[in-house]
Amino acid sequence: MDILITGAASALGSALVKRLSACPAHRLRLTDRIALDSRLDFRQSGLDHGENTRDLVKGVDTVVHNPLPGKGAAASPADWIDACTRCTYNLFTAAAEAGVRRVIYLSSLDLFLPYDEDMVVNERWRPRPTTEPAVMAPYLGEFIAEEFCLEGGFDLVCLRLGHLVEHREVEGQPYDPLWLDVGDAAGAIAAALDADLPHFAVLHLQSVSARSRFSVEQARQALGFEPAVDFSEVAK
């Protein structure tokens, strides 16, 4: 499988590349807004409308699109919106024209924080985004991705992620019920590459414990998602 990974300079991008590189059947192409020293096929790109973005997806079967913050995080609210809307639109336009088979779009579980904590929220619930750019921007990106999917451009898997952390870095810190270890997130994304999913699928990913905020039961059934890290055992 030929796979394009955006946001490759982020901690999640690095973890995903490490996991997928172990499979010789996968050929990886990486991109980010900032330069990345890699032995793999890395192409720096701002995902503008033009030949640069079209070249990124040539010969690619699957795109993993990560507009979420990392080393190359957007510096302002306007940049946040731009990365998740204009740049996402440019990438998906090129992907649809190039015949990309599947897109995995990474969004955020923060879309559901306005619900009361005692509510059993799952993928069937309606998102309630705030005007905070880090929340609204990924949600707008979901609309763009869904429109391309519905128009037959490609299969879409929308993965809404909890708060990404390295589990060793949060030992002893106050517990966050939305924590998700980057390794567990990378494992779920890798599983979504080949999973037998409908044309349009939405799944929620976060750690699992008695204090977790949201259910990941659908991800368990669809991807075999079983987080290795129980943050309730390492945090206060």
Second form
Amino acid sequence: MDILITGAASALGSALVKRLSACPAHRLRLTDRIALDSRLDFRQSGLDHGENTRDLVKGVDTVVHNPLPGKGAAASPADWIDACTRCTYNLFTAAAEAGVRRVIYLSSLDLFLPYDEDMVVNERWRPRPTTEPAVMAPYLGEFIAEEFCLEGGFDLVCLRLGHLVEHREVEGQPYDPLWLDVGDAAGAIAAALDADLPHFAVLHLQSVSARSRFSVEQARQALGFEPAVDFSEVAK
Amino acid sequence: MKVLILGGDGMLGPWVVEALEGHCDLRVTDVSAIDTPHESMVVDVADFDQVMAAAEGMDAIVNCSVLRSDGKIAFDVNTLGTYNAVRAAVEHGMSRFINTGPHFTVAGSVYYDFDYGISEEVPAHPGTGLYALTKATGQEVCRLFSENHPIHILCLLFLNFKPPAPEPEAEGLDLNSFSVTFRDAGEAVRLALEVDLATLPSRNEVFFITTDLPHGKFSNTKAQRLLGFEPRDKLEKYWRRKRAF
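Could you present the same protein in the form predicted together with its partner chain, rather than the form predicted on its own shown above?
Every chain and every other molecule in the complex is listed next, the one we just looked at coming first.
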């Protein structure tokens, strides 16, 4: 399978590349806004409108799109909105034109934080994003992605992720009920590449413990998602 | 009421200015300098600081800014620009924001290619066209701000602007089933600025602004009921056979 991974320089991108590059059946193409020293096919790109983005998806079966602006805490509202809307639109336009079969769009479980903590929120509940750019912008990207899926351009798998961490880094920290280990997230994305899913699928991913916030039951059924890290031993 | 108009020199903006003259104190802005008797400023809506400065001292904003074709600027104006404008309204404590856009920000081809009796209340599906999707994303921004902040956002949707009477060769040839004259469109904006917000069902309301047409495709019933919109121009000469007159 030929796979394009955006945001490849991120911690999640790195974990995903590490997992997928071990499989000889996969040919990986990586991209990011910033340079990345890689022995694989890496192409630096801002996902602009034009030939550069069209070249990225040529011959690709599946796109894994992490739409984050890549500046960390320094990202401005304009950075967030531009990365999640315009750049997502450019990539998906190119993907639809190139005949990409499946797109995996990475969003956020923060879209559901306004619900009461005792509500059994799952994938059938309506997102309720705040206007914080880091919350609103990934939702706007979902909105765009769904329109492409609706027009029949490609199958869409929207994975809403909890708060990504390396489990060793959070030892002793106050427990976050949305934590998700980067390795577990990469495993779920890998499973979504060729899972038997409908034309449009939404799945929630986070760690599982007695204190975790959102159900991952649908991801367990669809992807066999069984996170290895529950954080109950490393956090306060 | 002091009203800031963004995109005041575009296609719709001048008609909004005309409709509001005598009713509001206007500050008219666009990305280039405007020849107007009203207070005016040059404002790029993609620049939040410029929008904040333009919104200083205003009671409401009417967003008529739009860019249809350029892949970068369409997002900068229609999506980021709307975010900047609504955020400025919220930060200045305004209670009312009027957004404008095409009807397919809600009712894209999955609706208008197939259905009749299409209302503003359907889930938004603009399709993947650049213009429709960038404006629809801006409208989603409006919805989220109204759900998270104490501001009413009224989105007025238009499509086909026509002169009140057709050229002789255009009589009796039908017209787009979502049509209105510029002067009625401007009047709808005035009504949206004057409506008692307490009478609206929610802080985010979308209105189809079309004249009364017999096609049965779209309806202005909601705008009539909630805004008191009564289009003067029925555009009958476009859609009745010429011999009927």
